[in-house]
Structures are given as structure tokens and as C-alpha cells.
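Take a look at this one chain, the form predicted alone, written out in C-alpha cells.
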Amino acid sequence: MKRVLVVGGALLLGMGAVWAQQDSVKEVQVLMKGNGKNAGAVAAMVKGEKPYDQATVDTALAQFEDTAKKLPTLFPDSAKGMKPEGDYSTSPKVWEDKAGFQAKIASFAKVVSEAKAKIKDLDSLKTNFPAVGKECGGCHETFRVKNG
């Protein structure tokens, strides 16, 4: 009887580092949409096609900053090599380049956070939104990869 215990509590474990994986997965690609989503709404103010909003700004950078806080420990060792469902997925990078990973994410919050200390008008957004998305993008560059 003990054995089956034993057995039945290691499967247990097992499958509660399985779903603990895909959580962090999907929250990663939850964050990603949200990042995309209003980083393409601010565009739309820099290139002129819609109005400037303040509000809409603070919720970016804000989202911006959510992600920069969260990602650090969204990438466990167990996770190495899952395949999300999506047009992306992660680098190994991630996980062979941990000091340069953090190195980026500490970069981009950074930047998120001058930037949200300057952005006040649609000017000080010109000058200041494109070190956020250069910062954004550089991430991608290297440790993101598309599937397929």
C-alpha cells in the first residue's frame, strides 16, 4: 500500500511540474500579446494615426512594466524545449545565457522607466517610445525564435 502511495505522489508531482510549465508558458504569451497590443496602439499615436492619450500611454508603459517584473521568473530549466502553440516560441539562449537574458530584461525596465518618468505630450512620446520598442525588439532578436 505504501508503494502505491509513493507511486501515485510521485506521479502527482510529476504532472503538477508539467502544468506548472505550461502556466508559465502561457503567461509569457499572455504578456507578449499585452506588450503587442499596446505597443501597436502607441505606434498608432507616433505615426499620426490616432489622437495622443496620455491614458493610453500610461497603460502601455504600465503593461510594459508588469512584463519586465514578471519575466525573470517565467523561464524555469524544467521549461527548456517547450514548443507553445503560436508563430514563436523561446531560444535556448534563454536558458544558455541566463546572465545575458536578466541583462536584457533589466535593460528594457530600464528604459520603460525613463521613458515613463519623460513621455508627457506627443513629442516627448516621438522622442522617447522608440528606445522602449528598440529595447523590446532587441530581446526578440535573440532569444526568441519562429516556429515552424
The other form holds:
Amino acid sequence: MKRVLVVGGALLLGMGAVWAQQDSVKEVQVLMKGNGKNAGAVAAMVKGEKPYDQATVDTALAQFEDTAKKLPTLFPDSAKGMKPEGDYSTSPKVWEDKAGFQAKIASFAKVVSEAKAKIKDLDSLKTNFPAVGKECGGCHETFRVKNG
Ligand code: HEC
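Next up, the form predicted together with heme C. The previous block was the form predicted alone.
Now the full complex is given, and it begins with the chain already shown.
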């Protein structure tokens, strides 16, 4: 009985490492899907498809801020080359140019916090939201790849 437990424990430990890297890949995807959804809701207001709603803006910016806080730790070396299901995965460049990637996260965080301070109505949304979108695109251009 004891022996079975020990073997089981070792197995669990080994699997824990695999789970950890899958969890981080999964978490990036969940965060990014949330980003996409929130950015879409805000973009609809910019385009005039939806009336301006401060709560939607606040929710979106809070979620982007949360993403920026979590991203720095979500790319352990063990996750390099892992492909989540879905349309996109993380480029190996994230690990090859760690400083460049961290710089993108930092500039995203900065632009989001500036936007948070400035966006109060439709006009200020139209003026300040494009800078946020540029940060999303700027990081994707280099660090995101389409699964094919
Ligand atoms: C610092 C880099 C970085 C920033 C900033 C960033 N992303 Fe991403 N994004 C990624 C990476 C890497 C992936 C690929 C990972 C994946 O999809 O599993 C990704 C994937 C995505 C996806 C595809 C998710 C999927 O797999 O279906 C969406 C949608 C997305 N991002 C939206 C956004 C939006 C909107 C913003 C800005 C508000 C943003 N991202 C900001 C790096 C970034």
C-alpha cells in the first residue's frame, strides 16, 4: 500500500510540471480571448455601433491591466514551442528575445494606465483608444503566430 502511494506521488510530481506549462499556455489564451472580447466591445462604441458606456470601458481597461500584470510570468522556458488549440500560438521569439518581449508588456501596461486616466467620454475614447489597439497589434506582429 505504502509503495503504491510513493509511486503515485512521484508520478503526480512529474505530471505537475507538465500541467504547469499547459496551465500557463492556457492562461495566456484565456487572457487574450478576454482582451479580444473587451477590445471588440469598446471598438463598437468607437465605431458608433453601441452607445458610450463607461462601465464597459472600465471593465475592458481593468482586464487589460490585469493581463499586463500577469503576462511577465506566463512564459516559462518549458512552455516554448507548445501550441494551444485554436487559431494562434506564441512565437518562439518570446523566449529568444525575452527583453524585447518584456518591453512590449511594459509599454502595453503604460499605455493602458494612461488610457484609464484619460478616457471619460466618447471623444476621449476616440482620441485615446487607438493607442491601446496599437500596443495589441505591435506585440502580435512580432510575438504571435497563426496556427497552420
Ligand atoms: C505583450 C504582448 C501582447 C500584447 C500587449 C497583447 N497580446 Fe494578444 N496575444 C499575444 C500572444 C503571444 C498571443 C498568442 C497566444 C495564444 O493565442 O495562445 C496572443 C493572442 C491573442 C488573441 C488570440 C487568442 C486565441 O488564441 O484565440 C487575441 C484575440 C488577442 N491576443 C487579443 C489581444 C488584444 C485585444 C490586446 C490588446 C488589448 C492584446 N491581445 C495584447 C501577445 C500579446
